[in-house]
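In the form predicted on its own, a lone chain appears below as structure tokens.
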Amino acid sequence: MWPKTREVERELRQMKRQTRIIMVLVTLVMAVPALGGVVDTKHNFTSPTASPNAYFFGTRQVCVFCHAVHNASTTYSPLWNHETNGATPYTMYTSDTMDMVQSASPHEGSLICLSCHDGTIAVNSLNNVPGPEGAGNYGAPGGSGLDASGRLTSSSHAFVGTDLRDDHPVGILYDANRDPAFHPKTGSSASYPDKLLDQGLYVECNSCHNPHDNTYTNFLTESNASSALCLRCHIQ
């Protein structure tokens, strides 16, 4: 009888350990915030449900509007697949109080966004069109936010245009030494405000926006409750 009793005790101890492990894993999973994804956002141009104002018929590949696995653009990264507008003239933001140096035009972190949002290029104008179509535009446009060619219209909430004077400045070489109203850089890409700077130097669209995740609405990189995101750079 004793051997069987010891065996049962061992099994009970093992079950308790497994239960503790499961409880820890469940706790960790519950502690991780729910993250959004492109499929459920307005950047899913294959879905009239996710993107009712800008979508394309007969298209099922979600990522293709920005990325290509093969034959991607060598000008922009990562694996960029959308027609770009590097030669488009933009009217940059101006202000008498701006002390930091601004470039004559936006950099990659903004241009990849503006390739759709400035309204000069169709959202479905791709460098490498996959699937059976093989060439030309990828799907026919639908929704009130696009014109017949697939370009964003000025009536769309997502329309930025080429006049950037009424938008947060981009192409800014971040340098708190020029303006004490900003937090100084730390030299660490994992810390603020460096974490928000494009290529470690510039303020661009992707400093505040993450096109893959709309958890915080407006595709913000993090919550802006009480202007928290703004205050990562600006000193109140």
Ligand code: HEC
Given for the second form:
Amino acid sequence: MWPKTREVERELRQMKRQTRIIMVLVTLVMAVPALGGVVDTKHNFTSPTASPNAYFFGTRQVCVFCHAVHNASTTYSPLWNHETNGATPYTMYTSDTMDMVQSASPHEGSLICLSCHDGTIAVNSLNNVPGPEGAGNYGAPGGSGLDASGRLTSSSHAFVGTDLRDDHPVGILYDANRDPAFHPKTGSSASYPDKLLDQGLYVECNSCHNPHDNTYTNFLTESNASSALCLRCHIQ
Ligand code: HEC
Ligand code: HEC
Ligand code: HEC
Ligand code: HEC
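What would the structure be for the form predicted in complex with the ligand, given that what you showed me was the form predicted on its own?
What follows is the whole complex; the chain from before opens it.
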């Protein structure tokens, strides 16, 4: 009897160890989405699970909606693959209390976002679709945020439109000398405006948003708890 019981015990121990290993693996796999980057966000247009209001049937590549390794746009960086919107007119934010210089239209750090978010160009309209096709549309639209040709519509909460008067100003050359309510640039400090400015100069969409990472929700570049993001630039 004894040896048998010991054998069973050994087997039990082994099973326990295996279960522990499996649990560790399961925990690791479950932890991956938090580190998954763009794949687990609404910017994964291949997946109705990740992006339920805006996805494309028959698509598999995630990055290609925005980047291409060949035949990319030379207008925007980095290796931009979405149809560009340089000629689209935008109505800029206006206000009597603005002191800094605002351009007549947004710069690249906003145009790249608006090329989808203004609703004038299909989300799947690419310079280079996967395969040998060249420029064209990738997949067929699905989800309540898109129209039949794949453009974002005002039914999506992420629709920004071409009228930017109701949005935080963009196209602004950041200059705290013109307004004492703003932190000065220091050259490189991470706790000041510097790192947030497009090309080191401008307030654009990418000052506050990182299109790859939804850690802080709404693709924010950092946490806005207690308005910390706002206070990187604004003094009050
Ligand atoms: C919805 C559009 C979108 C998707 C999808 C996307 N990117 Fe990007 N990516 C951008 C934008 C916009 C920038 C420029 C960011 C900036 O200027 O702040 C960028 C920048 C980059 C850069 C330059 C360095 C950096 O992080 O700023 C790399 C590398 C990159 N993307 C890789 C990828 C890869 C790999 C994927 C797929 C797994 C991907 N991107 C998916 C929009 C996207
Ligand atoms: C290739 C097209 C495309 C580009 C480029 C793009 N977006 Fe999006 N974005 C979308 C679509 C489509 C959605 C999902 C809309 C929906 O769910 O209704 C979305 C969703 C979002 C959301 C909502 C996220 C949420 O959790 O609800 C934010 C914020 C956003 N985008 C910001 C940006 C910013 C900022 C940029 C530029 C740095 C950008 N996007 C570039 C197409 C794009
Ligand atoms: C000064 C910072 C800042 C700038 C610049 C900015 N955003 Fe946002 N954006 C935010 C914050 C903060 C939120 C989250 C708002 C909330 O939680 O209510 C947000 C939310 C969004 C959303 C989600 C829908 C919504 O209205 O809440 C979209 C889409 C979006 N931004 C796109 C853009 C685009 C496109 C640009 C450039 C034209 C831009 N943002 C410029 C800070 C900014
Ligand atoms: C990257 C720097 C930066 C960040 C981050 C930022 N802002 Fe701004 N904001 C500016 C600049 C620059 C102006 C234009 C100031 C001027 O021209 O005097 C501005 C203007 C504004 C205005 C309009 C002021 C007016 O006179 O009409 C409001 C309101 C505002 N910001 C709120 C916010 C909020 C809320 C946040 C956080 C979600 C935020 N900002 C984050 C730089 C920033």
